[in-house]
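The chain below stands alone and is given as structure tokens, in the form predicted on its own.
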Amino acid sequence: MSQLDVFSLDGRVAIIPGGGGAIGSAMAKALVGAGARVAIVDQTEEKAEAAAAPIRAAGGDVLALGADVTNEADCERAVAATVERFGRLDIIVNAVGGGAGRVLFDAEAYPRDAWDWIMELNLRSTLLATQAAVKAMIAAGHGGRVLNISSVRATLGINAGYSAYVAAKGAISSLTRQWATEWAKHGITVNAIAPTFVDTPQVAMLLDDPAFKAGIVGRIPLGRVGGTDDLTGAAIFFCSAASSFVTGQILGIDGGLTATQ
């Protein structure tokens, strides 16, 4: 038996809300590569299938589901469909989120509709999807893994109109610790990764601004923004037996940014 076997996800089943996005699809590909069967969930089945198709074509066992994970009934339905297809559920990776670059406002004038949208997208989606998944894990009685995606903005302010986003991501980091405490008795670990900017289509508008990108890169000791593949190794660790005694942790994946603050 190789020591690397502790990173194997053979026999495990994961659900990835937001799995049709750039980060979520990279997570799905990585978990399947480690041996998991995966349900990719996105707003439409077509978007989920677009992410699932190349993984399936490469031999992965993947289910594509359309669901609004800000809706409790949709979350319950997606979890039930996953368990029906695969017979169990072991892992949830919450990959829904973002949107900050589209709603930047001064803190004293941050509009409620933009605030509510960011909270729905980042916080409510994580809450409802995780509740549905964890109820299934508790009922099955074989433990589980929850992986949230927070941000360096959960702990670092920025003079750029991010009030709602930093509040949502700060709440996700706090919930990660709270859930870890409550669900440990069920053998469920809860952890989070906290990236800095990751080069995805969602933030292309910001990174296409040379001055903005230079400002970001200039604060990152490793001298670049992250890529989606920079996140997947940590995801496999947190979702596997390799992290069986790790819970309530938020791992910065930021090229050293927070080390300089």
Ligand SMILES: NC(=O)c1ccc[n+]([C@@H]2O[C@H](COP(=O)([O-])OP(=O)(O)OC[C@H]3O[C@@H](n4cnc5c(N)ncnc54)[C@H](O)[C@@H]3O)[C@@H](O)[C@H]2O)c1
The other form holds:
Amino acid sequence: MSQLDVFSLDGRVAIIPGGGGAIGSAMAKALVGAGARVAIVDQTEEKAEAAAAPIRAAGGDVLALGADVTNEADCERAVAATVERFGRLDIIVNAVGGGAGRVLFDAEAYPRDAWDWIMELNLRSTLLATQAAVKAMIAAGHGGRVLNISSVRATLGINAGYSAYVAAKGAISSLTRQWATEWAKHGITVNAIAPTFVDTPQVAMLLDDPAFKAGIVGRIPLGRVGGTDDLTGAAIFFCSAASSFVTGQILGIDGGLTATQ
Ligand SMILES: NC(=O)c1ccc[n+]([C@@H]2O[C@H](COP(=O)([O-])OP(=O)(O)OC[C@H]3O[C@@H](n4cnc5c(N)ncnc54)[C@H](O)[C@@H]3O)[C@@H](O)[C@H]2O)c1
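Cool, the form predicted on its own is there; where's the form predicted together with the ligand?
Whole complex next, starting from this chain.
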């Protein structure tokens, strides 16, 4: 018996919508490394499989599923396929989202279609996937873990056309607290991580601009943007027994950025 056993995910089953993406695939690899079996869900089975294949080749038990998690029926289907394959569901990590850098507009003229797209990608995806997963957790009666991905943008404005994204991430943080409150009676904890910029293809366009990157890094006390591996330790903590008495919390993973505000 080791003190590290509280972080073990042996016997646990996780579903990761967006698991084919940069952060989601790092989460999938980390949870498998901690002992979980994982269903990776992405827009197409091919995209999910591309993330699943290397984890499977390294010995992990991973299922790849194609589903549109902004669609209720797809979410129900993905959860059912996960339970059918692995026999249970303990954890959902919501890793679908982003898009902000593709729709930067002045606040006074923020277009409705861009607003709706960001809300759907970030907020509706998290809502519908979580509802489907949590219904299964409640029915099974053995508790569970929900981990959302918010952002420092939930609390910090940025002078760069981010209206829809800050609104969506603010809502994710609020929902994290609301769901924690409602689902505690089922033994389900709900937490979120709130990263600053993480070096991923989604934000490459922004970070490729030296002036923009210097502005961001200059405000981060630890002097760099994040990497996907900076997020995985917290994910294992929030998805394991180590965080049994922690719920409704938003953990900044931001190199100290929010500490300076
Ligand atoms: N990259 C960053 O700097 C950063 C910083 C803070 C927070 N985040 C958040 O982390 C999360 C993941 O970001 P990322 O950089 O890994 O993005 P990503 O684009 O690499 O990953 C998102 C994945 O979700 C999938 N997806 C999109 N819509 C879907 C749908 N309807 N159904 C199923 N799958 C769908 C995409 O195909 C993609 O694989 C997002 O919520 C993002 O806002 C990212």
